[in-house]
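One chain is shown next in structure tokens, namely the form predicted alone.
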Amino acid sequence: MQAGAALAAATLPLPQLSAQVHREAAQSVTSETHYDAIVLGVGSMGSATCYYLARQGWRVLGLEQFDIPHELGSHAGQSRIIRKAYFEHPDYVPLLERAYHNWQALEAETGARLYHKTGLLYFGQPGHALIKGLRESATRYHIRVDDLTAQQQAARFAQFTLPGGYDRLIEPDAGFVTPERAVLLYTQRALQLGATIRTHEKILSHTTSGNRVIVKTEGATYQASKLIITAGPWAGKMLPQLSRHLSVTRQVVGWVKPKDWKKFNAANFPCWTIADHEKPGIFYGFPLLPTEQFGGPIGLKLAHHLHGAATDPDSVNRTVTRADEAALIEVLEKFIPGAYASTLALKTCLYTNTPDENFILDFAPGQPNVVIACGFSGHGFKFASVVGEIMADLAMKGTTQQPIGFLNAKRFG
């Protein structure tokens, strides 16, 4: 689909979701009740994680703490870039396939749409693990990446300036998913299939006891056969044992007036990625999005992929300031001059970050009832569609088809 038809497509919009969300999360409780699953935290994991127990016939409660969807947690920001040519690692390719099927497979069952193709820019030195790892999975599963001259960059993609000796390439089949609306419709599809949600439900803990776990919360005790922790950047709260392995960092994301809006909406501007040489980490952003289909915040996004400062999900500072949003700043007159006019939103997200920067999912250690998604580093989002299903698999099946040896907890010791 091109571009400029992806961002006409049909969307639902999210105030009825939201309502519907929260007027099931509204219903009475028993004080104590016995589902086959309980996810801990219904965010983009455990949305998607309820949705396919639902979809398989459990009975599933999902447990949130906040509302749905929140921006106290990751998967936040209207947008999230969605890749296959994986720089991160090339294992993680055979999931990004599943992952885009599964997206899509939603998108034809609700109706919706989720995935935009935009196309991806990809900017660095050559020897910079951006470009060389992009390089590495094309290869290896056939990933149509196009280089570009610098005289076909510039003929394209004339809104960057970049300096000379870097690779330009494009991954034609890359592009967004809308992390709001997808955890909406993943909630919204669970109740329908017959699942329980529960919002404003904080946990107090969680035991097993035999072949069963038991979930106190401030409201009430439940009772299940299976436990799947989903819980972002409460993951290290939840799992004593992995939390040294578990560091949850404060992120800034930034929207931006152009200097000439039109230059940058999805019909002329994809979204890109730059590994400044002079700078450690990777920057990134999206075109400009029409408020009308995709809400606020208004403006260019951008972000910085790049540890930030670490902190306690519970008591974040959420106060942006000007050092943060000089960085952004900077990285726009440097290399896409036109892109800054003024700043209009600053927020601010987290990132719960692995020692290797992959994923953990698997079961908790010691307890075989238990099963955990977390880890996600910053780069998580776009496996939602596929770590839902994997998550459920491992809970109600034991196992998983999918190739997740390398994620597996065992590996920090």
Ligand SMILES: Cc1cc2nc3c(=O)[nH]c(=O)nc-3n(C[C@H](O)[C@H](O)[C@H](O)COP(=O)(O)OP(=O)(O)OC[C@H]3O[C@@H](n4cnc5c(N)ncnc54)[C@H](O)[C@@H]3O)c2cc1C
Second form
Amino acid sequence: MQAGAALAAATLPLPQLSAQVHREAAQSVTSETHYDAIVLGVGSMGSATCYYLARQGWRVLGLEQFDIPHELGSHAGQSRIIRKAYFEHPDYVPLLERAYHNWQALEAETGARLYHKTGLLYFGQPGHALIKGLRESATRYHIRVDDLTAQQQAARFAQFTLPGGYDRLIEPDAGFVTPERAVLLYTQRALQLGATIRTHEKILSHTTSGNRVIVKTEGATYQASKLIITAGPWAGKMLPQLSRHLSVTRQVVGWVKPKDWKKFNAANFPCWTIADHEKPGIFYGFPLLPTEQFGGPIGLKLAHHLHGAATDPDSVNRTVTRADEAALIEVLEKFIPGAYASTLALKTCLYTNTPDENFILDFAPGQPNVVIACGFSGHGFKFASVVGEIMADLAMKGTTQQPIGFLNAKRFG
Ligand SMILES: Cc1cc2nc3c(=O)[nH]c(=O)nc-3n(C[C@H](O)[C@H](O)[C@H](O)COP(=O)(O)OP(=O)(O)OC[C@H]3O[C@@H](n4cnc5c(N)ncnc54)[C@H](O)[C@@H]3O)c2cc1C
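Let's compare: the form predicted alone is above, so bring in the form predicted together with the named molecule.
In what comes next, the whole complex appears, and the chain from above leads the way.
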């Protein structure tokens, strides 16, 4: 594809972009069974890994059990928050610097807009881990985060009503990235750079024989020098030695109709996070996103970052209950009172959690030809652009320049 055509593709509505990528993927399929690298799972991390491998000139095969993208794993739902004042652990900040850089590089290469800078509000008591942690990362890495007085918050973001004693902060350079478009564009660029991508082909097993990895699917056997496992919620099934450290949970996301649409567009309403002192976890949400630009669902999106019920990705209950809905609406009524008109959509999504809620980026224990990226614990998407680069380097060069020591697999024993 010529550069001009690639630019046009990047801005296509999602269904058309998806159809185009599927056509290109079908054309990439040959009878070849030997590759330099095989990527197991072409979702958030796998699509970016395919791209970086193909860009380095390796013969890469990406195998995905479903469509690209799809709603059965962890990457569906229109938007993912991206931020740098990382409350979870300051050691993520250098990775985030690289992630921002790499998202912008993909935007420059494709002409797409993937990162939307809306700013991100943080509300909570000063002693809450969210507030303490973001202040620590912001101080250590000189990330701009502005404190707002209660009066400033009420004047600028009158949509929110907060209890007394809450800190109110805004990180102006934060915002959201668009997962489905990003997965499609990484896949498309990988294809254009020579990758083979096979969809609806599930990997059933992988074994090592000498310096080769042998991968079996329902209809074929492939060989490669390296295997990269980016299986998301299915990682435990593909990595039995780590499965006891990976717990998959069912998460619910909602989109609601606001009473006044004008109050919630991105020009006057940023992304937000609230650490409710009466409830565990963190509530968060997004501005209204025009469906013609972002795809559906329509409405004001909100969710609760707290591990849901443990589940199995192959048998999770995707039917959303009244209780799921009530939990989200209750928080909306509490902090953004009077906004709620009706519920427009509710969807389930999956987290894959590690015991310390930090990722695993490493070689598979005891398998030097296999590298793994898993356990993203509900906060991984923003890193996909750097994780793909790390996986490609770890697999093919045996090392990465990025500081990922704290994300090693050995920490769980
Ligand atoms: C509701 C919700 C909200 C979130 N919000 C945020 C946020 O605001 N910001 C943020 O940064 N992150 C967020 N996250 C987390 C982020 O989306 C995930 O961490 C990220 O998508 C995980 O990527 P992944 O590649 O591991 O999994 P996926 O994107 O699910 O990719 C794994 C892929 O592997 C495929 N696969 C698995 N097994 C096989 C097999 N045997 N053969 C072939 N293919 C296989 C799967 O089908 C899938 O496509 C959120 C997650 C959820 C669920």
